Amino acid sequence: MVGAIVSGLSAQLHVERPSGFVLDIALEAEAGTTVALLGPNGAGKSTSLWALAGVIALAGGGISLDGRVLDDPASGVFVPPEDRRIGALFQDVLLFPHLDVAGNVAFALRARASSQRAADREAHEWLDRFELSDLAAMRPAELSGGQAQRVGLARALAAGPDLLLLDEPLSALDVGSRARVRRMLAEHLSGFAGPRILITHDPAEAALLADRVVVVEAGTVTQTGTPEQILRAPRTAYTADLAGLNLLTGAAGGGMIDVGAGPGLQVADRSVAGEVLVTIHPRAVSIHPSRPTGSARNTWPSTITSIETLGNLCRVQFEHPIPLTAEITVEAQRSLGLEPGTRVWVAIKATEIEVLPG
């Protein structure tokens, strides 16, 4: 049985599926935190929430969750899945049909020994903080993915769990409702007080929601760190490829986006405002010997930190005056000469800047 942590999740997973797939991976979350899943398909991501929710046994290894032991194989220790005080949103809603929203939402309640009118008079409550009250009397059927999602989430958080998992909640969502329900899912994650766990496949989705990444790979940890970390120094081919953005915040207004340090960096959008997430690829960011005089409007000088070989490519980070990976050709790095320590101009085109709601 793994240690507990006074206050959030320990668990060592050990799981072994028919199908001959093994998982062996410890994770821990503090309370009040966000440790988001990254991994490839069948990397094993979804069998962990599984196994913390109950409805796959453990093979070996422990589960604690506040000090409490949820599942102890050696021991003889199992919580079932409804004793375990759990709350879960998938990409897969699964609303119940028969139900309206409220009635969905109550059901949480009511499954906490809450009676009928407190229930109701709860549920209604937590539609207003999802602004879902005018739904009330709607069928899941009837929802927008959006609508369906908000109204899972508020179900899952009113139950009042001490864990909350979140597998790809956002991944079925179109452009649009996918930017309003992540700025919601954000704002709730940060009111609740308990660990969350979070699979996603998006890194820039990792940065905006996550304290920790756990990257996972055929079964087992690969690397962890912030995002941030994750992407400025992959150690697979996985991760690798997952550092095809530069991630940076900032705050974004009149066509500039201030991001702490530098010049500043403009963009196309001169409407965008606020708190951003700005996502760079390495290839968009282009390394000259002497101030480039092209239609790159941002532009400044900077030294090498260090070169990375991958194959026929070169990642060429920087550290200042913004921390920024380019990608160019092992051809190019030769020619021109660079070395960790080059002194170097940096040019990134506005058009190349995407920009995201923070």
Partner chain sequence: MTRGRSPRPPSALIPFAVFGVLLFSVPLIGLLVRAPWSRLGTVLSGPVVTQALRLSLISSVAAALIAAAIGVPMAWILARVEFPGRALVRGLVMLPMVLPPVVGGTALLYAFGRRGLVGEALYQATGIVLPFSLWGVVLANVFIATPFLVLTVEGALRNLDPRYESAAAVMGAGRWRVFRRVTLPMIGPSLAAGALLAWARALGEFGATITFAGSLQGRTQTMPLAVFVALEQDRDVAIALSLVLVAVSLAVLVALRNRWWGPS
Second form
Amino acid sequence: MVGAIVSGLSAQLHVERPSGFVLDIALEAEAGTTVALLGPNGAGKSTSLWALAGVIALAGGGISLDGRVLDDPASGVFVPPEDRRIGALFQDVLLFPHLDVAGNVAFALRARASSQRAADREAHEWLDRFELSDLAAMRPAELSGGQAQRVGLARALAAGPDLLLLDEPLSALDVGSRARVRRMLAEHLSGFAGPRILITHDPAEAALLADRVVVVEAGTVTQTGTPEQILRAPRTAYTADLAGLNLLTGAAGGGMIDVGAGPGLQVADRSVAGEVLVTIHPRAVSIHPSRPTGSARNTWPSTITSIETLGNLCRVQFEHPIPLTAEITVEAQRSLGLEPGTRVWVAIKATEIEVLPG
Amino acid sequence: MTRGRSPRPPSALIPFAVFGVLLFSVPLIGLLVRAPWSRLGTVLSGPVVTQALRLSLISSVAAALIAAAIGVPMAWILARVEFPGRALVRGLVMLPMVLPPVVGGTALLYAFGRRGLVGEALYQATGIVLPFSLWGVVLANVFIATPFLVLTVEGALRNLDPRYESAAAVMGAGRWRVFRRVTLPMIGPSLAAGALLAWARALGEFGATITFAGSLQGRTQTMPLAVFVALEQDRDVAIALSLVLVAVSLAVLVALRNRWWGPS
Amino acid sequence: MHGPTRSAIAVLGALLVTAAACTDDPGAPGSQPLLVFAAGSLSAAFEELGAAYEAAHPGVDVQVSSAASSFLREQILEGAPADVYASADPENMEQVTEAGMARTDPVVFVRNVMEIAVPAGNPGRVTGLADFADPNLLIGLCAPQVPCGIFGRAVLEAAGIEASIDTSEPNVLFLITKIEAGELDAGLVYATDVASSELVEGIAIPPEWNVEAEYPIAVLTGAAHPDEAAAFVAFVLSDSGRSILTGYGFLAP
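Structure of the form predicted in complex with its partner chain, given the form predicted alone:
Entire complex below, previous chain first.
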């Protein structure tokens, strides 16, 4: 196969792993756009990344980048990883522990540079651009998570790749560094002309960074579209679960988030500040007939507006003071005697509130 | 290392550990007690000791370097490449660890001796005779010591997160550059530990050396061989020689411990 | 417990069980064997002597332990429970008697002479002691610390030859093995060693240069069966004992 897109990535990934896992997905990304590969753990996201990079060979399908065929088992074409001109910000960053920051960036440059010296010089220019010059002589073990991601991105972009792969760039970070790394990503991605593939299991990350989302489950594509389309019209249990997430915006400060109405939400991370996106899983919202005692610090009285039953689960909707959906079992609904109009107490543990810088 | 109180071992471990330490320390104390301290100077200043020590150091260091040169490629292939008979090849490479060294030396003789499978051709083509030469000593040491390095390095390669090497390839590094600049530095500490093990094993090597390379003062007689023949005649000399061997090895092992086994 | 650990323990356990099953039948309980310490060069001859003695004296178990005379001497001086000591030279025996470890006076029971050993076919075309000075030949002796090395050097000195030596082997077994393998062109060993090896040929040394080794035997004070030990020594000295020994190339005293 050769892709329809001349400028960008066109891939039909068919991979068979020794474990028996089979990946079979189509992936297209035009130049200048970011496509998120969204899926649960074990869906085949990392396999896709290594297949695009050429570390795992395809059993079928093909990959072409800007009209250049990188892998085509049918015709026997296989470009090895070192010749693909791909930049990647790997999961866990994978900075080489035995090289300092400058050495890590220079490593990516060395393959294209005329000499080690030229690579070193260019590496320092990149560090300047990423405001990392102070860290040039530091070892990866001495860096914070956010610093490591910045070095990783500099290393991925330094060699001027044709395709950029980003594997869970935010998931390992604490909320405070997420804001900085997200800003940095946004800033540098806008300057990157080629297609970008973002691999993530976090729908908020996909919504924030991607133009288009490809949902992967158990090795196959189950849905594609813009982040809004996917969340508005979920087509599988997994996307429905994602779509059912409580999504709130607010302003954070001092461990509290003001969502514009009702009491402020207490969160576990006190360092977060400014505009934030809050996600709360419906299962993390509990319903009590009277004021609950215990560790849930976010609790307030509310009135049920509607109840929707799906199999043995119920989705319970609240409008005021904060619009929320809770998910409980049918047995729980019956034993508590919950009906639309029932006055109850809603509770959410601080640790169940996911915060993403907006 | 972590600061503060060091952890307390489970009580059941203590008697075994103490017994172990005694097992290693008492024989050494025995040597020290029986050492001919008053004659030590005269015994050790003789040419036998200086020549044997020199040969021992040269041959053991050379053996460790050669073991690294051939052991790392073997370890890489054994750890990474799946091929039929891999288990057999690994067993073969590890065999010298269990083979009585004298048998190893005899096997070397039939392979690389003047009349050996390979040695005969070598002798006829070049006139080189490996037995009874320093090269013979080095070859015997390499044969006995290399498995220790292969074992250590293969373990390190298996424990190395393969994603680092894949990442290096994605960054444009060819296979050789990945090996040179990523794999090798990342297994560096294990390689050093393996080379040190190989060196230590080569330093004490006796059986294969005497069987393959013979023993001649100043040419092939290393410290262990000198100790062995000295035992026949004068135990004091043998003990004095052994003490030198112990002192040299302890000095090296203690000096390098910070480097390769972390501070202690 | 992890799988590999468990299987490693299982394999070791199986080996242990196999090893236990391989143990020899310990024989009649309470019967301690007659332990004979014999010099390395006597090893094969004494195995046959022991078997012949056992055949003539049912119920007696003769065990021969062979090593360099000097090692056996050290073991005796350290209190090894041997009944009989047969040394390849008078010096080692002397140290044992001086330490008061010999119950009976040592008796010389055989003599041995040195001989030039060359690999079968004599590839180095060695004709005599004069060839030992040839630097192009590979020449081996025993180490100067052991009897065969002392004797070998004495022979060369008597012949006035400055030998070009390539190795000094710690014992005669190491030396003869290298000659058998053809790695050495010639070496000086006991005539008995030449007689007992099919892979080497002997070249006699003229009597005026040759050295004679005398082999003494004695019962030890540590003997568990002094009477049986004395009877075994008498058997070694008897005509039938001597005929076994001369069969291995030893000379009558």
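Here the structure is a predicted model, which means the values were calculated and not measured. Residue numbers count along the first chain shown, from 1. Take the two forms, superpose them, and find the largest set of C-alpha atoms that agree within 1.5 Å; that set is the rigid core.
Undergrad: Once the core is superposed between these two forms, does Ala29 show a C-alpha displacement of at least 2 Å?
TA: For Ala29, whose C-alpha is compared between these two forms after core superposition, the shift is less than 2 Å.
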